[in-house]
Every structure is written in C-alpha cells, then in structure tokens.
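The chain below stands alone, shown as structure tokens; this is the form predicted on its own.
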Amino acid sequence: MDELRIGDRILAITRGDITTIPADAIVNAANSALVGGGGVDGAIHRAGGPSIMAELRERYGPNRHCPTGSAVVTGAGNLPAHWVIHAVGPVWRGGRAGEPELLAAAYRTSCELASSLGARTITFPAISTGVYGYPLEEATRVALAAVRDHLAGTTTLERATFVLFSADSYEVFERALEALRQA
C-alpha cells in the first residue's frame, strides 16, 4: 500500500480484490444501463448478491440509464460496505471525444455522492480501463487528480483508496502517485 497525504486526508493505492476491502462506499465501474456486466461490475454484483440489482431496478426502473460521467447509489448487499456507487466511465474513442472530462466527472460524482451520504472511506477501481479500453496511464492520471482535488475540498471523506487487481495496474498507479507527491 502506498499513500499520499492531502491535509488530514489520505489518498491511497493497494493491490487486491475490491469486493473484500472494507469501506463505507465502494465504487462500481458500471455500464450506462446499470444491468451488471463483466470485470469489476460482475465481481461486485456476484459478491454483493442479488439485492444490489433488485435495488437498482426498484430505485431507477426497468429502463434505467445513467449517463457517462454520472453515478447512482444503492445499498451494498453482502459487500463489506454500506453503499455501492455505480459510476459510468467513458468508452475510449481515441481521446478526442471528451473522455478525460467524462472520466474525471465519474470520479467527482462518486466522491460527491459518497460525501452526501456521510461516507468517510471509499474504494475505487480503475474505471474504464478494462473492456472500455481507456489507456491505463492516462486514466490513472485523470483518476488520481480528480480524487485528490475532491479530498482537498470540503468533504466527509477521510480516506480514498484505489484497489488495483493486477500488479501492472498497481505499478502504473504507484508511479502516478509518486509524481503527484513530487508536484
């Protein structure tokens, strides 16, 4: 685990399975239809159980849609959290279709929702870097900057942790965190 202090708050990275890390809020890399999927989304729904999907249907309807850059919240089911924040990141289209702004918005909205719920701790995956094809190094810089900026402002969040599944992802986040530390 590596950490960066931002005032009295902490921005951290760790390697592991996001579904096993206790936090007040866990961020899910969701699709815009909020119907579950593969990768992190599938893992969160499997570990959290059917109550998460049932709540999505109940709260947001059968034809639910969450725009890219936005997020919605549900309970966390069987996960070691109180809430799941379902954030929709952009599909990579070469970087000239507003992807950095949309990705930053997904992280900002997640932080704002968590803070509005009174969360003190939050865990994040690397949104959009799987099947959505966002290049990891670029996504990492956007993600860390967005969460750092939120932690530097008014928020209930005390600790934000990026949970990276692979060693390669962890190394990219570690280098980017070190660059933030040196800035």
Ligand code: AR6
The other form holds:
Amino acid sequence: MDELRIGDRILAITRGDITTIPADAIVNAANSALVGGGGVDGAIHRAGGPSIMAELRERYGPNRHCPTGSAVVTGAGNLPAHWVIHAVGPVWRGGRAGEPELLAAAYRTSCELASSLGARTITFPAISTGVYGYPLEEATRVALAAVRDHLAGTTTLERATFVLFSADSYEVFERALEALRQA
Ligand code: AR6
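Now that we've seen the form predicted on its own, could you pull up the form predicted together with the ligand?
Then the entire complex follows, led off by the chain already shown.
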C-alpha cells in the first residue's frame, strides 16, 4: 500500500484481487459489448454473481454498446461494493489511434459516474493493460494522471485506489506514484 495526498483526498495503490476489497464503487475493465470476458471482467462477474449480467441485459438490451472511453453502472451483486462501473478502455494499436485520450476518458468517466452516485471510495484495475495490450508504463502514467486530476476537482470521492494484480504492475505504479509525488 502506498498513497499520495491530493488536498484532503487520497490516491492509493495496493496489491491484490479487486473483487475482495471493499469500496463504494468497483471499476471493471469491460468490452464495448458489455458481455463479460476474461481477466478482471471475468473475475468481477464470477465473484459478483449473475445479477450483474442480468442488469446489463435488462438496462442496456441485447445489442448494448458502450463506446471506448466511456462507462456504465450496475449494482454489485455479491461484491463488497454498492456499484460496479463497467469502463471500456482502448485496445492498444500502436499509440497513434488516440489510445492515451481514450484511456484517460475511461478513468475520467468512471470517476464522474462514481461522484454522480455519491461514492466516497472507488477501486480501479489497470484498465487495458491485459488482453487489450496497452504497455504498462504508459498506461500507468495516463491512469494516475487522470484520477489525480479528478481528485483535484469537485467530487464526492475521498479515496481512489488502484488494485494491482501482479507484483510487476504494482512496482510500475509505485514508481509512477513516486514520480507524481516529486513533481
Ligand atoms: N483484480 C485486479 N486486477 C486484475 C484482476 C483482479 N481480479 N484480474 C486481472 N487483473 P484485463 P483489459 C488485471 O485483460 O486489458 C476482458 O476479456 C490484469 O492483470 O482484465 O482492459 C474484457 O471482457 C491487468 O493488469 O482487461 C475485455 O474484452 C488488468 O487487470 C478485455 O478483457 C486488465 O487486464 C479488456 O482488456
């Protein structure tokens, strides 16, 4: 666990499985079709139970589509949370297809949705850095900057935590957080 103070708010990183850590809102790394998948998306639907997919189907229909860079909300089923925010990060296509802006938008939209719900705590995985192939160091800089900028503005969020699944990703986030602290 490591953290950075931003005014009276906290930007934190920790290692672990995002499905086991209590938060008002848990962010999922979803796909545009909102149909579930592997990685953290699979873990969230498994741990949360079938009500999350049922709600996605009911609220957004069989042809549901969430644009890259955006997000939608459901309840959290059996997860230790009130809401799951299903955010869609970009597939890495070499970096010149607007990936940094789209990744920042996925985090920004998630934070804004959480704040509109009155959430005080939120957890994130490292969106796009698994199946979607976004290089970890670049994704980390974008992710931390986007969430830091949100916490520096008007929001109900008091604490935002990145939950890193692997030791490698934790170390990359730790270095990037230290760089933000020095900046
Ligand atoms: N807790 C926290 N982080 C996790 C967990 C977990 N339980 N499991 C995996 N990660 P990925 P993407 C990390 O592939 O790249 C799905 O099929 C993982 O180590 O889950 O945004 C969706 O349906 C990695 O660092 O998401 C989409 O189709 C990070 O979460 C697609 O994958 C993100 O990896 C989205 O790809």
